[in-house]
Structures are given as structure tokens and as C-alpha cells.
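Take a look at this one chain, the form predicted alone, written out in C-alpha cells.
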Amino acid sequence: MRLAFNTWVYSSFPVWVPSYPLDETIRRLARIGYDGIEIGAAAPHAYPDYLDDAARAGIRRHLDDNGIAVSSMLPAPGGGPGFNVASPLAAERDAAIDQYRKVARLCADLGGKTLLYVAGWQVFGTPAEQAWDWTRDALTDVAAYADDLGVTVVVEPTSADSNLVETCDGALRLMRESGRRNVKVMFDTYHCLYRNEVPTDYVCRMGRDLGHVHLADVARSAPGDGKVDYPALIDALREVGFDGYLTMEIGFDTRAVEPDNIARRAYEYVKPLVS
């Protein structure tokens, strides 16, 4: 198992500051010791429309120079364009699929192999079955495109933020219904805590279909600062043969955080558990 860090706390999503350029973020995380970086596809870091071929090649070189890999990428849902794959607006659904395709391409260009999929949210007036069908069809489309790039799409249950795929069962069902070989599932300990569930249960139930993991404790605090039994979680991951990235997705929901501090504390707590 390798350790990665999500860039939200270093960028401008969803809280505007503090904000650092991507090259500076890469340098800081590599210096702390992380193996990988999970890049959120939002300005100022990696919004696909803002990066031409030369810019992408430059990022790839900077990653290589610092000895750190792109563990995964994810788009930024919500806000102005929405990017809700279950939106009642056909134009928004189309734009969301197009954005996922662009992020999948950028992920591959930067050497990444994993794209996170957030199933969107049911808008008032839309029947749940219709919203589900839209997100399933979107996932199937995105996964077909990503497969040609060598990218795996992982479905994340996001109970604290959405109302479509909120559970382990929901993520596994959407994976199966997609019918795509390159669709797997993931979970975030933060969302497990929101549902008062035990993260190790997700490991056992997802098993070999588990492709990615987010670590975060209560209030998006660093591992070791809250309730999760991380030694038990790491043991469970070993038992199912998980050999992917453990990605810290922490600290990004408030301005009152020092990114390097929370990144370092998370690394220093988790690293001995996986060594």
C-alpha cells in the first residue's frame, strides 16, 4: 500500500484560500514523503481546459523530477456548471460526461490510472429511479472512454454530500449495472463515519472490487485525530489483498488549516501502519 494526498486543501475548491500552484503542491507533498498525489481537476491546479499539451508535459516532468506519481484524479462537482450526472437538465448531464472524459484524458496524460466517479445527486422533482438511470448511463459512457486510456473508474459512495449512491451496497450495485470491466468501487472513511458505519466492514464487503481508499476522520481531520481504528483498517486491507493508494482527503472544508501541517501529521501517523 502506498500513501497519497488529495490536493483540495492546497487549491481553491471548495474554500478559496489557502491556494498554491500545482508545481508547488507537488514539491511540498514529495518533500513530506508521499508516494502519490490525487489531483482535483479544478483551477488553479488541473482544470483540463486550461492545460495544453505543453503544460501537461511540464506537469509530468515535474512529477518525475520530484519522484511522485499521480495516484488518481477527480472532477469538482457542484458550483456554476454543476457537473451533476443525474441532473434533470440534459445539457448539464452532457457537460458532466464531457468533463469526466476530459479529466480521464488528463489523468492518463499525467500517468494516472484511476478516476473517481461521484454519482451526482437527485434534484427535487426527479424520481429516484430516473436519477439512477442517468448516473448509470453516464458511468457506462465515461468508463468506456476511460478504458481506452487504461484508466479505471472507481465509484465513491458520498453519503455526507449526496443522495444517490450513499452506501457500500449502492456503489457495488452501480458498478455491476455499468457492465464495464474497468469500473471498481472505493470508500471514504469520512462518509462511513457520517453513516455511523465501520470502515473495515466496507473493506470486507468490497473485497477484490475495492480500487481506491480515502482516509479522513471526524470533520475531515487527519487520521489519528478522531474515531477510526486505522490499525484494524490496514489489517483488513491486507487481508483482501489491497495494494493501491491510501489517499488523505482532509482539511479542505475550512480556511483554518495549515496544509503542510495536516499533510505531514497524516503521513507520520499512517506510514508506520503500512510499512
Given for the second form:
There are 4 protein chains.
Amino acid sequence: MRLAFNTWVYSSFPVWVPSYPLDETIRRLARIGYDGIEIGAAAPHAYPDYLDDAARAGIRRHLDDNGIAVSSMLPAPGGGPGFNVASPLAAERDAAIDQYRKVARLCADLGGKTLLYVAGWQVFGTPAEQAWDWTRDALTDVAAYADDLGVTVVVEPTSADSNLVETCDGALRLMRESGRRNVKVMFDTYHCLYRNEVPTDYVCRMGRDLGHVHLADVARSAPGDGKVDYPALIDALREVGFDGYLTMEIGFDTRAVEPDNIARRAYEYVKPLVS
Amino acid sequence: MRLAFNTWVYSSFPVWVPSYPLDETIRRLARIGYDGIEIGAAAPHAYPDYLDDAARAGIRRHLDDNGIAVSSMLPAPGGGPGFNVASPLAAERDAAIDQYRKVARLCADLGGKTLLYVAGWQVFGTPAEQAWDWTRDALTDVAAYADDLGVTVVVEPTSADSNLVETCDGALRLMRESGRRNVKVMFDTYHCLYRNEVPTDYVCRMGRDLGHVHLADVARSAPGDGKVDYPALIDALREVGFDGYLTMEIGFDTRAVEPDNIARRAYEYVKPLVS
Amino acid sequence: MRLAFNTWVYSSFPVWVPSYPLDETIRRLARIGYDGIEIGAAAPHAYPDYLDDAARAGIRRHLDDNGIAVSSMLPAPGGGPGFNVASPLAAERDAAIDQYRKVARLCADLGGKTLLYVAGWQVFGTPAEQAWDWTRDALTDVAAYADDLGVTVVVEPTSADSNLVETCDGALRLMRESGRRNVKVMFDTYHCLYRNEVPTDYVCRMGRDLGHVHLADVARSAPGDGKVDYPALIDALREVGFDGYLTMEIGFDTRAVEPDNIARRAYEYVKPLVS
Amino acid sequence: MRLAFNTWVYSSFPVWVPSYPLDETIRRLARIGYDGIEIGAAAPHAYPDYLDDAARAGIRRHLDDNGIAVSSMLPAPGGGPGFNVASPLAAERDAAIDQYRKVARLCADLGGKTLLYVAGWQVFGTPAEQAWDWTRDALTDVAAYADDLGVTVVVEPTSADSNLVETCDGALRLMRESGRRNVKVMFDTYHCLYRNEVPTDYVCRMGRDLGHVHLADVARSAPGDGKVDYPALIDALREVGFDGYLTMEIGFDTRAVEPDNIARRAYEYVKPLVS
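I would like to compare: after the form predicted alone, may I see the structure of the form predicted in complex with a further copy of the same chain?
Complete assembly follows, chain above in first position.
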């Protein structure tokens, strides 16, 4: 299992500061020891419209020079454009699908092979079945596009933030209904905590369909600073033969944070567990 | 003084849920008694690219039918596109200015006359003077464009979220350096609290340059549920002859909120003070 | 009984901000309704060395114009010069006595008749008896000087901040040992709370020797926001025939405060009790 | 990098007790192992007016006998005399400059080479630009005087206490505008925390202009008892070639403290990091 770190805490999303350029962020995470970087598609790091071919080539070289790979990418839902694939506005749904395609392309351009899929959320007045159909259709579309790029799409239940795909079962059902072979599932220990569920149970139930994992503890703190049982979690991952990235997605919900500090603490706690 | 309510808590920004369509939001705020609505330019309410002429005409009719006016508009900084006017990425700065222009246009289309200006934030590696020059130039550009639409731009110090224009003086200086007559300043009691400053002092110092006011108390609670001295604040506003909107910008930083409830509590506390 | 307000929360002592000029402070307290103002001898209000005769005359006119009197004055112990009358440094003791004389003079120049006396504190290495002798001699000297100015000196036990005169009995003993008729005692409800003593007991025990009273509640909050029994306290003051000032000394230990707000809250709570 | 300890917690500023004579304080800090002592210019330690030539010679001998050097000195702002270089009172500004000169002289007399500069604060009614001009002019004057004594002046952003120079950029700008070569900058991790900023970023941005560092953690606790990332900070200091003092400025905002205990805890945590 390789270790990766999600870039939100170094970016301007969701809180604006602290904020570091992407090249600085890459250099810092590589120096700490991470194998991979999960790049959020948000300014000032990697909003697709802002990066032309030359910029992408430059990032790729910088990644190679620092010996760190792109583990995965994901869009930034909830800002001005929303990017809610289940929005009642057709214009927003179209823009959301378009953004997923752009992120998939950017991910491939940077050498990444995994795209996270947030299923959107139900706005007041939209029937649940309607919202579900919209997110399923969007996923099918995005996955078809990603397949041609060699990118796998992983569906993440996001109970703490949304109201559409909140559970292990919801993610598995959406995966099946997409009908695409390059769709898998993932989970985030933080969202398990929000539902008072046991992260290790997610490993057992997702099994071979598990394509990616997010680690975070109480209040988005670093693994080891909260209450999740990481030794058990990593044992379970070994048992099901998981060979993807364990990605820390931490610290990003407040400006009262030192990004390097939380990145290093997480690495130093988890690295011995996977070695 | 008229009372308005900011729409974030009803939108998908910055937290995704709860989320209500704009027409529903308009209807609810009008029913509570608000004179105005401050519309954030975020999905699913009013992201400019998602609203064609017909949609804008429809919203305007709906506002008129409900007897509520657009007090003001503002973009949603910090999502995927960032819209940081002081970003080190030229593409982001251009997009930010373009977005401000679009929001100004949308504001005018909906009958609004006030556009809020968030001065952006300094990303690691950008000298403060450079960040300042970028935000000043952006403001000058946006204000020139807004002038033709009859829209006033008000600069808001946002100390709790950013690191560039944090103070009364910073906002006044940016206003002056813009060299535009349709630029004024505003303040938000919440950001005063973050700096441990006295909101009433802002009224005295901004005086006739004060074009807009945000009300929020500790932890973005409703006025009256925290510790700000609203009677003194409103007295001071009367003394300087303020005749704009007092806009509640509250409750939006958590999904653990009932939007109508917080909107009603705020109205019921502030209304008697201004009557 | 008349109500006064102590100026620390409007000054740069002990926290630097917020800070208002003295004329602004006088105007605000008069407008709230206070009969008196207790002026701390600290910048930017009333450090004696900074105020020449013209400045003093100007302050006095401003007081008269606003219909508010100087209830009392006190030095600011503990800054750079210390002004600890019990310091092991002879130079500091001399400077402290000199400063008390200057404050007494300034008090008289502004029409005040009461000077507060803080007995200093014992520094490591100084025997308690020695510290006591120094503070007694200083008091005797200061009181003699003040007598010629028509100023009464009131000894305050300051248990929360010091270690020399902490109790009702300590203050009374120091008063007696001074041998001066223009020396009386006072107490501060906040210091009573620090010792878990009952403020009303101080009234009974100080009786006709009581020349001044400070009101403050838990954590220097306004009367009525804490746990002191003010109705009982004021009844007791009536019984002993107290006709001095009740002075609010509140809010000054943090910058997270709105001075007008705390001044108004205190006034609105106490005024009905003394009417 | 050498370790020093600031004397506030042993002095009568800002809280009056506990308080130890300077010779006792020197002996204790040397015994713990500190290389340097940062002496605050407050009673009963080192208020310049209280120390004649003989006293200064005595302190210097005592320092030498104990094998500890004066790392730096600083005035005590905010007491009775204020010493706010940006005060609206000309008399206070003059006294503040005079005090800085006296402290520079005392520093040199005790063998020190670094004088800290607190830029003052903006009092209500003073325009920000005016306050800035006053502090810049004061700095230029003080630095010229200090230059002749071989003393370097370091500008400290003090966001937690003031409202004039709060940031890395503000300190750098003031340094540049002084036009003096013996002016550098410094930072205090505690003030970084107040702004929710990353201390290590200050090292990167101040670089070769960094002349001094204050260490303190949450609530002025000792390094290691809070949340600052000291290993990263010290790595960054090594990278920029910092060879000054790391000075603990801790524990002084409450009387509920054992000075030796907090001094020893800090030393035992930081010493291994710099060895």
C-alpha cells in the first residue's frame, strides 16, 4: 500500500488561506516521503480551465523530478459553479459533467489513473429518485469518457457533507447501476465516523471493488490523533488484497493549521503500519 | 434602514446542504418580512453562466411578485475556480475579473445596485505589494464596468477568511486607490469580532463612504444571540445618515442549521431596533 | 450614590487596543449617563508628564461641557516603570511616590477629590515586614501631599493582582498606621470574588471608613452578568450611609470587548438599583 | 542557534507577581542552561531611569560570572507611559522615542546587540497612514541612534496585541521604509498563531532579513505544549542560515505560573532540536 496526501489543505478550497502554489506543494509532500499526491481540481492548484498544455507538461516534469506520482484527482464541489450532478438546474448538471470530463483529462495528462466521484446532493424540491437518476446518468457518462483515458472512477459515500450517496451500500448500488467496468468504490474514514460506523466493516463489504481509501480522524485530524483503529483497518485492507493508495484528506476545514505539520504527523503515524 | 438576508445558508455554498432553489428562497425571505435579498452568485441560485435572459426575467418577476428587492450581490470565492483576484495564476485573475463583471451584469439584470468586492488573498510566494496591485487593478476594472450598469462596488474587509484587506483602513485605502466614484466600503460585524474590534468604530471611520453592512454575531449566529452591541451600532448608523441595507449573513458555515429559523430570529431581533 | 466608570477599557492599559482619546471617552460616558469618570493615569488619557497646564484646562472644560465629574484617579502600576511602592529598588520606590504625587496633583487640577492607593507588592527576596514599612511610609508621604490639595487617599486591597494588602483587614491596618485623616479605604467586588469573600461583608466592616467602591463581576464582566448580589450590596451601602461613587472597573483585561457596550450594560443594570 | 529566555514572567510586567530581582533571574536562567537572556525594560529588572552606571556594571559582571549573555532587549509598551510610537499625543511619541534610545543604550551597556521594535498601535481617530508615518519616523530615529552603539533593531509584528504591524509583510515594509541597514525583522510564533498563519512561512519569507525569533505556543505555553511544528521551524531556520537567538517569551500573561518550571520545560524540549 502506498501513501498519498490530498491537497485541499494547501489550496484555496474550501478555506482560502493558507494557500500554496502547486509546485511548492508537490515539493513539500515529496520531501516528507509521500508516494502520491491527490490533487483537488481547485485554484490555485489545478482548475482545468486555467492549465494549458505547457502548464500540464511543467507539472508533470515537476512531479517526476520530485519522485512523486498523482494518486488521484477530484473536483471541488460546492463553490460558485456548484458542480452538483443532481442539481435541479440543467445548466449546472451539464457543467458538472463537463467538469468531471475535464478533470479526468487533466488527471490522465498528469499521469493519474483514479478519479473520485462525488454523487452530488438532493436540493429541496427534487424527488430522491430523480436525483438518483441524474447522478447515475452522469456517472455513466463520465466513466465512459474516462475509460478511453485509462482512468478508473471511484464512487465515494460522503455522508458528512451530502444526502444522496451516504453509505457503503449506496456507493455499491451506484457502481453497479453505472454498468461500467472502470467504476469502483471507495470510502473515507471521516464519513464513517459521521455515521458512527466502523471503517473496517467498509473494507469487508467493498472487498475487491474497493479502489481507493481516504484516511482522516475526528474533526479531519491526522490519523493517530483521533479514535479510528488504523492497525485493524490496514490489516483488513491487506486481507482483501488492496493495493491502492491510502490518502490522507485532513486539516482542510480550518485556516488554523500548519499543512506540513499535519502532513508529516500523518505520514509518521501511518508509514510504520503499512511497512 | 432596510433589512436584507444573504442567501448562502439556503444555497450549496460553502456547505452543500441544506439547499433550496432560488424561487423558494425568495418566497420564504419575503414572507418573513425582509425588504431585500442579497444573492450569492453560487449554484443552485445565481451562477451567471447558468442563467440565460429568460431565467433572469423570471427571477425578476418572482422578486416583484413577492415584494422583495435585490439588495446586493456577491461572487462565491474559494470554490474550484477560486476567483482570487490576487492569485499568482494569470488565468485565475482573468477569470476572477470576468466573473465579477458577470455578477455585476446579473445584479443589474435583477434590479440590484450594489456589488460586494472581496479583495482576494495572498498565496504563499506572492509579495504583499504585488497582491495589492493585482486587487487594486481588478477593482478599478470591475468598478468601471459596473458604473455603466449603475452598480456601486463596496469593498469588504474579510479578516476571518483572508489576509489582504482585513481592516477598516485597508478597505478605505483600496477604495481611494481605485480612483472610481462608484466604489464605497462596507463591513461585517463578524469580521470585526475576528479582529476583536468594535463594529461601531467602523461606522464612525467609514462614515459617508459606508455603502453596505453585514450583520452576524459570534460563530455566524443571528444578531442578538452573541455579543455585538446592535443598539449602539444602529444609533451610529443613524448618526452618519446610513440609508442602505442591513444584511444578515449568518448560519451558512454548517449544515446543522434551519435556514428559515435563523432568518426569522434575526429579523425579529433587528426589526424593532430600526423601526 | 453616584455612578462612575473607570477608563482602563478605553485606554492602552493594560491591553493596548481598543484605545480611545480621553475627550472621546468623556463624551461617550457622559452620553450613557454616568455622573463620574475614574481616570486611570495611563496613556493616551492622563499620564501626568504628558499633560501641561493648557491640556489640563482643556480637559476640565470638556468635562464641564459634558456634565460629568472626575470621581477619582489612580496610577497604572506594573508597566515599564513599575511604580511599586514596595520595590526592592530605591529608585523605583522614589519614582512611585513621585508618580502618586503627580497623579494627586492632576486629580485636583481636574476637579477630583479621591486618589486610589495600590499598596504595591512583595518581590522575591524582600521580607514582608520590610515591604509593609515601605508601603506605609509611601502612603504617609502621599497622603500628606494630597491633603494640601484637598484630595482623600483610599487604600484598595488588590488580592487578585498582588500579595501585600489583600484583605479588608490589611487595608484598614494600613489606613490606621498612616496616621493621616485624609486616608480611607475602599474595596472592589472583583477582588472579593478572588478571595471567595462576600462583598457585603466588606461594607459592614469598613463602615464609615469606606470612601470608594469598585464594581465588577466574574472575569471583570459588568455587574449583572456574573454572580455578585448587587441589590444586597447597595442596601448595605445605604445602611452605612455611603455617599461616594460606585465605579465600574470592568472589561479591561481583554481586547475582545466593546467598551461602550459594557459601559451601557453596567449602567442600565446598576442605575435602577440606586435610584 | 542559541537559546535565550525573555524575562517578563520573572518581572512585574504585565502581571505584578510573581516577581524576582534581575540578579536572581540571571542566575536561574543560566543554571537551566540558557545561552542568553532577553531583558525586558521593566521594573524591577531594567527600567533605564532606575539604573545608574554602577548598577549597569554590576549587572554586566553578574552576567559574566554566570556565563550568560544579553541576547536582546525590549521596552514594555502599554503601561502608564504607554510608549506608543504612534500615539496621537506628541508628548507620548517623544517619550516613546526617548525610551527606545535609553533601552538601546542600556542594551549596549549590558553587552547586547539586538533591540526589539514594537511598532505601536492605532488609537481611535488616528488615520492608519498617519500612524504608519509616525512609527516609520520613530524607527528611523531609533535605528540611527542604535547604529552608533552597534545595536541592530528588529521589527516584530504583534498581531495579538496591536493593530498596526501585524504581518510578515508589514514588518518587512517598515524595515525597508526605515532606510537603515541596521534594521531587520523578527517574528513570534504566538502572533503567527493568532493570525492562524504558519510560522515556517515566516522563515521562508523573511529569509536573510530575519534577525531574531520568539518561541511560544498556544496561550503563551512552552514550546512542545501546544501545536506549533518546531522541528519544521528549526529546519527552515537552518536552511536560511539563521544564527541568532531562539528566545522563549512565555508564561507571562498570568500569575498562575512557576517561572523556573516553564523555563526548564521549554529548554528541555527545544535544546535537542537545535543540537
